[in-house]
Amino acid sequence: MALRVYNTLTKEKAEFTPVEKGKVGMYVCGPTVYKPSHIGHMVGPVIFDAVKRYLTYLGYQVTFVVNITDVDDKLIVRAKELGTTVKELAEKMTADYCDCLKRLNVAGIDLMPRATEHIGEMIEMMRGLIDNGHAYPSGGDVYFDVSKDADYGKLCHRDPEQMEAGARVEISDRKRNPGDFALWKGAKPGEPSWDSPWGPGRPGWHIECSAMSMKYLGKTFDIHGGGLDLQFPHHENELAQSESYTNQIFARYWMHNGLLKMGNAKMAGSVGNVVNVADLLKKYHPETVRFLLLSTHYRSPIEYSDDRLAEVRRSLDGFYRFFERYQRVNGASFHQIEAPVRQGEVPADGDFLKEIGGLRKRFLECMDDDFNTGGAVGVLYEMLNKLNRFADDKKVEDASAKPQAKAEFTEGVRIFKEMSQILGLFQEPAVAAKGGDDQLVGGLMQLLIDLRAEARKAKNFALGDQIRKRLTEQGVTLEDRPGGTGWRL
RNA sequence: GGCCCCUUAGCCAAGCGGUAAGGCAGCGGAUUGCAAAUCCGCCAUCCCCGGUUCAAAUCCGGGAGGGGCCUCCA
């Protein structure tokens, strides 16, 4: 089966074929760095990180670019409020953004170009657009002339005339048409500015993405992604100016992710209901957040709430307990397993591995179908169930377990790991139980477990249960397993 | 006012014409001294009304409810 991708431009799924065989260029719109990142900012990066992982798994060499908008009205206003410079604010907030990405295991971004470092490219592009009649300077500004672009509106499937009807576009006597948008804004006193043939100023919002994406990925590249709310005007304008400039197709596949919802409204700075990533991560492990974002298909809105996060946290427990189980069987951590990337069928002997192989196939089919991570996550749960069942049936934790059974079990776990890596999940121990590494706590726990064991041996269950009950009150759960008693927080 | 999209069990969520994945919660059972963990089983006919089809959650038309965009927004 081949990878199929939904394209906003055509409104349908089509088989994915890159411009250049074996390579993929992917550009995703990043944040305007004027405030700390909220969770909504993480949706795109996490999803496209998974997209890159999967494309890489399929053998493509992927270049993943996320831009940083480091000059803009909001930055100027915010910097003034804080009594700092735009540059300093941008640097600080970019660091925050990068830190959030790192914690959510978004590891695939190759380049993060800054708008302010590409003024030259933008000027060159504007010059070209003015020369070919698609843009015009006006009173120190430069505008894109929408009326000169025959297929303007094709991304959003809108007729420009209809849009203008009830539109509340910025009125300016410098524009020829109300729908025209600024490529360059003439400097006002006190604002950061750069020299240009049209006088000092700064770039408009859309031009940076055209200039930078084409610089790093070429005039025609494969995937352009971003939030659904960026479709218009940002992406429509980006597309219009780029294709007017090069006379070539800009991005071949436009992918738009659904927005995060708080209750029944989207989460956004403009709505004022944002949840800071840094704050959130104080309460929930990053993997819980990543898992939540990948549990839904990327084009659907994602329900966000504290209850939901708590539920995800609970549902993740099954995986984490299984990893502990694996460690009991093999003595090594699940996280150290090397799971090679294998194309095609995995050779399988025996019903168990055939079953796991079948699930692996289903997982891959989900990903092939427009990166259906939600379906893929479901398959992961099914694998977990099969793995546990096999472990129960064959008693792989017992010393008497057959080496053959243990080997099959281990191979099954490797396949599970191979799949989970594609989603960027379970890469590191997520619940290194608080205090679990602490020698003193470990020693004290062993003491209590030993005392309880003695009480139980003497059939003093009342005392044994009291020890367990009081530990439960402290948030410690005991598990009596064949090989002895374990505990976790 | 215009343009899009969504509606699947108590909650979250796959599904893209062939008779409803998965998770959380709940219930019953195995296991356990009792638990925990794990396993087994149970738990929906897909917002409503029509239509197309041998066959529809899936296609078409209408209705109801919710959301997004048209303005900065991931």
The other form holds:
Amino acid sequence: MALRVYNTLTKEKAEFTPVEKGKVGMYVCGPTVYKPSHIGHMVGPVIFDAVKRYLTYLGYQVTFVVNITDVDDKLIVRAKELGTTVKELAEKMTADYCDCLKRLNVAGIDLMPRATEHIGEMIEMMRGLIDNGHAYPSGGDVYFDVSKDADYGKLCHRDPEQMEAGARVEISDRKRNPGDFALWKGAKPGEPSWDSPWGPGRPGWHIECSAMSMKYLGKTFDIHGGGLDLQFPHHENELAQSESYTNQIFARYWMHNGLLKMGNAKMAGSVGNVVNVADLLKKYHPETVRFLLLSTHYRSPIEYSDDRLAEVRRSLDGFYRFFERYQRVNGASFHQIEAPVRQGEVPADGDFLKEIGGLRKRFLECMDDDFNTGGAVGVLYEMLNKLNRFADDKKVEDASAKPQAKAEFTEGVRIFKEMSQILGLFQEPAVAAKGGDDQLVGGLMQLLIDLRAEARKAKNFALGDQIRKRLTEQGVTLEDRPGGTGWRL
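Requested next: the structure of the form predicted alone (the form predicted in complex with the RNA having been shown above).
Below: the lone chain, stripped of partners and molecules.
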């Protein structure tokens, strides 16, 4: 099955064909860095990080660009509120954003250009738009003339009058048409500004992404991504000004991810329901959050709640217990398995590996169907169940287990690792190495386990049961296994 991608522009899925064979350019709109990153800011980066991982697995050389908007009305207002400069605030919030990305294992971003470092490219683009009649200067501002773009509205599939009626339009007596949007804003006292042919000022929001994406990916590139809330006005305006400037297709595939929702409202600063990433990760492991964001199809809304996160955390425990099982069988960490990073053939010797190979095929079919990470996650659960049943049936943890059964089990786990790493999951242990107080707790737990074993050996089952019961009340689970008793929180 060939990779097929849903294109917002055409409202259809189509076979993925890049501009240049073997290479993919992907641009995703990043944040305006005026407040700490909330979990809604992580949806796009996590999803498109998984998209890049899969494209790389298929053999493509991918360049993934995420911009930083470090000059904007929101930044100016917030900096004044905090008594700091726009530059200092932007630097601090950019560092916070990058730290959040790192913790959620968003490792695929190749370039992170900043708007303030590309003013020259924006001015050059504005010159071209004015020269070809698609933009006009007015009183120190520069506006894009939507009436000169015959197919303005094609990304939203609405005509300009419908879009104006459904959105807040910035009022200005300097505009020719109500829907015209600013490419350049004349300087106001106390605000950051740069010199331009139209006087000092700063760029509008939309021109930033057009200039930066084309600089690093070319006039026509493959994938433009972002949240569904950016479809209008941001992406519509980007598309209009870019194609009016170059007279070429801007992006071949427009991919819009669904938004994070709390109840019936999207998570947003304007709504006042944001949960900062730094605060969330004090309560939940980053992998729990990443797993949540990838557990639905990227075009669907993501339901966020503490109950949902707790449910995900419980389901992940099943995977973590399995990784401990693998270590007991092979004496090595699951995370040290070297699995293929490029697509290849799967050995299919024996019925069990044929079944695992069939699940691998289904996983890849999900990803080929418009990067359906939700379906792919479902296949990982099926793989987990299949591997556990095989381990039980063949008693692979027993000393008497047949070498062939262990070998098949090990190969099945390697295939699981191959699939999970496409989603950026299970690449590092979820629990840090024990040290200090943790070593003391481990020692005390082993003491209790030994006392329970002695009680049961002496047929004092009441005491053994009491130890288990009291530990359960403290949130500790004992696991009796062929090789001895283990414990977990």
